[in-house]
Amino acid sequence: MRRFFGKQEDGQVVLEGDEFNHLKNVLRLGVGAEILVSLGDENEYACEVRALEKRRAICQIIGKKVCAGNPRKNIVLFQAITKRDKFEFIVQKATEIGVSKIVPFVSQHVIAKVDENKIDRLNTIAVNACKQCERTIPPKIENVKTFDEVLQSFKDFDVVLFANERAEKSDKAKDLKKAQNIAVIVGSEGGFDAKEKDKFTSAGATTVSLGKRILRAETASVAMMSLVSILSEN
């Protein structure tokens, strides 16, 4: 069946927006037809379309399950800014391996920018990649934070991991099995400078290495991210 966005009112479902004109005008469905919809928590709820108004389609939930697809650890994306399109590949491999939040933040080779209508697309971008890897809820994109605001935030986690080209092999990841809160650090194209490393581990956060390859910035996020989902597992 296909998978839809929606939300409860007076206990029906009602798909509106680009959901709707997804539902009516690209798929096609009718009156009748059986489809799954994510109302934001665990469960995936079946559901049949009982009336297609003007601007949104009601639905009655027939069925409700558990969502497998959706996260089981608190893994946290904190990727230094990269171009568009790079951040945009990003956010749709984030939501398809499984972690529950990212964060842009802003470090000293950072050429590119977010601003709020980018967090816009970047939220439809995971809404859709949710639909494809079939889970419910989608990772939060948080505002873009600065470097102090991301060492601030190491407090929160049980591990905190960030990917060092010049790193030697770390054990750390033998702790993820048990580790609920993990953090994960990536670079923007031109990495972190020598007194940013420093500051990340001073901070309590463990470097990584992704082996002696030097990796694209996409390349390192979807690498780091895998890595940890896979040993913690996520």
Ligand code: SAM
Given for the second form:
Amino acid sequence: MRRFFGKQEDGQVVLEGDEFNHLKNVLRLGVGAEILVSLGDENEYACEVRALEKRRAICQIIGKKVCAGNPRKNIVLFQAITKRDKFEFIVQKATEIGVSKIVPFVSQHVIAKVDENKIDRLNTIAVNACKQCERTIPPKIENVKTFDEVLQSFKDFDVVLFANERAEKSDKAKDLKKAQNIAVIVGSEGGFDAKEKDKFTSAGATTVSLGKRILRAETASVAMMSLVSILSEN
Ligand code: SAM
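How about the form predicted together with the named molecule, since we already have the form predicted alone?
Entire complex below, previous chain first.
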């Protein structure tokens, strides 16, 4: 069954905007069609299309079940901002892999402009990735943070993992199975300077080496997210 994101209104489910357009004009689904709708909570709702109005579809919930695809851990990706196409790729892949929140931030060697990435577009990418990978709760995408704001947020996590391309080796692995709140930090195309790396480790971050090759930021993000999601049994 096709998946959509909708909202609840007076006991019914309403699809509007792109979701309505996709249902009516792309998939050409009509009254009586059965679809799966996410309302942003942990359930997926089986719905029947009951009416197609000018700008929205009205659906009736006919069943619901907990969606198995939502993340079980709170993995937050702190991603130093990259050029737009790379950041959009990172949002899509991190969503598929099970990120709960993405925090863009500025570091010394960032080459992208702070407003390079438009939050609405990133949210649309995340919602579409949720539909494809069958999760109903999209990741939260924050506004761009400063380097110091990232450091200050370390206290909220059981483990903070920092991908360091110049590390000789990784620090002793933490037991991610036991961790519930995990921060993952990945640099931009320009990486981090020595002072920034020192600040991360002094603030308690665990250094992770992804090997002796220098990965693109988007590759490192996917690698780190995959590693952490699997080892933490997300
Ligand atoms: N300009 C940096 C340099 O040449 O040292 C490279 C930065 S790399 C393109 C972007 C980010 O990906 C890095 O900041 C790091 O977080 C991550 N990364 C890339 N390769 C890595 C590796 N082998 N191990 C750990 N992290 C890596």
